[in-house]
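Only one chain comes next, encoded as structure tokens, the form predicted on its own.
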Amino acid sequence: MKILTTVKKVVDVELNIKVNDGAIVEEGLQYVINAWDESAVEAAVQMKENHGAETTLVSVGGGDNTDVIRRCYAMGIENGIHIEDPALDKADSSIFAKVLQKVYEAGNYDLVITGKQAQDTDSGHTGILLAEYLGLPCVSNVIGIEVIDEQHISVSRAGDSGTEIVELSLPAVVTVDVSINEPRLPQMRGIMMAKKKKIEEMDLAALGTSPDEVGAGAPKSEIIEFMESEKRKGGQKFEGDAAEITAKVVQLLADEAKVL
């Protein structure tokens, strides 16, 4: 069985991030995985450890994108690809979705495990367009994976009214949630070894298709600015006798909250 997982760099968002003129302040920022995909990684290589899957990641992304991968590598990844392409400086959902369906039709994978979403933008669209694009079925929100067979796998996924059970037959596209599993804390020989394995470096031509082709010049969305979120105004602060305080905060409530 070969398997393609996604990872995507996203900003540490346990930081704190700033914003100025409707952008991003960057300096002092810091990348990590996107948790959602880490736990992709670690779904594979759990595949890998138990059934002797193949596995390949992809990222795309700028030139510190091959630390994402080499992290990815030391987690038991056996194999790498980068794509970088000033194309896809402004590219959406849509459009990494195109591109990764290149990348699906290179390498005659039999299933792709992406994460749910991404911590930056929370849109989680891409792994469901990859399927649309190429026609597979798909199952998101997916807690848990078990092989059947090499041409079926059985997903449990949380639904709206409790945990649901669904078999696929491969290929397939799933996208998954954080708490499938704990993803683990590289070894430092993995790390060591990390440094060392080659990572597959493409952009949109080594890949077999151009910008036109994945609809890089025509977005479907676009962030036209950040804004912070509306800081908590302090509490107030009581002392006296309960009687006068009741009758205070039930005065309040009804003047300024507007909630009675």
Contents of the next structure:
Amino acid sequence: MKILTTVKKVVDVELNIKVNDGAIVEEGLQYVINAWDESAVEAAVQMKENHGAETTLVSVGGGDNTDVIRRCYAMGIENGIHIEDPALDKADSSIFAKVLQKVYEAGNYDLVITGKQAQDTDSGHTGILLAEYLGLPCVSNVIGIEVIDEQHISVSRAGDSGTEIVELSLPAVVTVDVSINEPRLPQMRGIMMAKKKKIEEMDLAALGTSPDEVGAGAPKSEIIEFMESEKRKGGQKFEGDAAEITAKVVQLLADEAKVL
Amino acid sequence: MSYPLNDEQLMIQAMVREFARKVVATTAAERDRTKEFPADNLKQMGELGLMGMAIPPEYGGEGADTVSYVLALSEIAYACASTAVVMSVHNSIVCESINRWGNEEQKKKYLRRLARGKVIGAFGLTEPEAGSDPSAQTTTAEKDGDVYVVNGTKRFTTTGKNSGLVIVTAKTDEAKKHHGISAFIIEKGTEGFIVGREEDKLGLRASDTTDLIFENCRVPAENLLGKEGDGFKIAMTALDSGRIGIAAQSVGVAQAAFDAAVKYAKKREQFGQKISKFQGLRWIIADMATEIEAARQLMLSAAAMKDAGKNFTAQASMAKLFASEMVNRITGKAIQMFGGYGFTKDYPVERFYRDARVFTIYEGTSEIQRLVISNHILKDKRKP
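Next block: the form predicted together with the partner chain, after the form predicted on its own:
Entire complex below, previous chain first.
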């Protein structure tokens, strides 16, 4: 079984992100591996260990992604591809999915595992669009993968009303939630091996496509402006007699919060 | 930081930082209280490859360079100095000594187990009457056929109780003074090898420090490390590496104290403003940061010299001297910034302060480091 997994390098949203004139202030930003993609990588590595799958990772854009790809190597991924092209500067989810489609078609994969979303834009489009462009079955929000045989897998997904079990014939695309696993820390041995592995660096031409073909000339969506989210108002603190406070709180819940 | 780290070193640092802060740090305060040995941490560190970092891959280690090692050790020390000292002695002193001085059989027999953390190593040099002057030691090893009979007492042995093997120095020829000292690999369970009193210490409380008593302990002659008379040289070489490790430990604890103090200063309000807004504290913060950075550069410089195959004895001593003195100043200032809260166990800085105190003492006191450094400069080696 050949597995393609995807990784996006994203801004570390745990840190304080500042906005100035509708743009994110680049200074002081740090970049990390998208947490959902890290779970996708872990899922792929587990399938390699348990079922002998061959694992390939692809990362599109993001500038120098060497550190992220090497970390995935250290976790156990075997092959790495990085697609970088100036035409991808303003790529949206659709363009990323088109590029991934080309990577998929060049590699004859059985299964694509992506994170269900990325913590920078949280749009959650790319994996599903990729399946659409490839005409493959897709299950999103996956929290468990079991291999039935070389042609079939069973996945569990967190649905609106409970866990859904879906059997899929391969090839297929799954997008995983972070709750699917606890990604391993790379071991020293993996880190030492990772430095010896090559990363296949490609632009769109090397991938056998063009900016026009993937739609890079006219992105379907565009980020116009960033805004800082409103700061939460402070809560109210009540002190004094318990009975009086209770009455006051009930009144406020009814009159102001309008929840009673 | 200006020192250029390569991708591999940065990855190792990032991996250990994540592990240390997620796993090791969470139990550090509790283990400080209970004195529970960090066996779980060390087991996971063995699996991650942190217990045989410099051991070549053919003996089950990772073949990492010294710069990577000190970065990793600093991160562990940031989270728990007790765990770090076990890692330091095990890697810098025990694994390195066997790798450097051991014969093929010894390397095959011991290094793989040490590298996986299946066995923790200790080093017995200090004795009740032989601290800074190790040549005054009185432990003896007398050849008797195919064994050496070891008699004597070692003191302040890090991981004395929880280690699986100890490199022990003993005199095989009294007349030759320090040239008559030899080193032996002695496994736990060897008859006549007794773990003695465990010290009740100010800091590093989750790391056991014990006496080791040898009563007619019959050690196979094949466990002689190096040749007869190599023991002093083995110990001194080991300490060179160990001292870079103590510098790393100092940098890690200092950074932890500094980060805690800065976080507190940005939050604590007095006289209507955050205390970080007072110039008096801002200058202290600037001085602390500068001192930590200077120690880090000395640590990395000594490590890089070792990696380059140069003589790093003086640099290791300088790094150890400066970093260990530095961390005592930094942890003291951190408590001062915390005020009364810093004196309580509600915050970690009092633990950092206690843990750091021994750094200017073990693996060569600050005074011994000055002796090493001045001897290196003046080249007229003299008695203290």
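Residue numbers count along the first chain shown, from 1. None of these values were measured; they are calculated from a predicted model.
The rigid-part assignment between the two forms places T246 and E222 apart.
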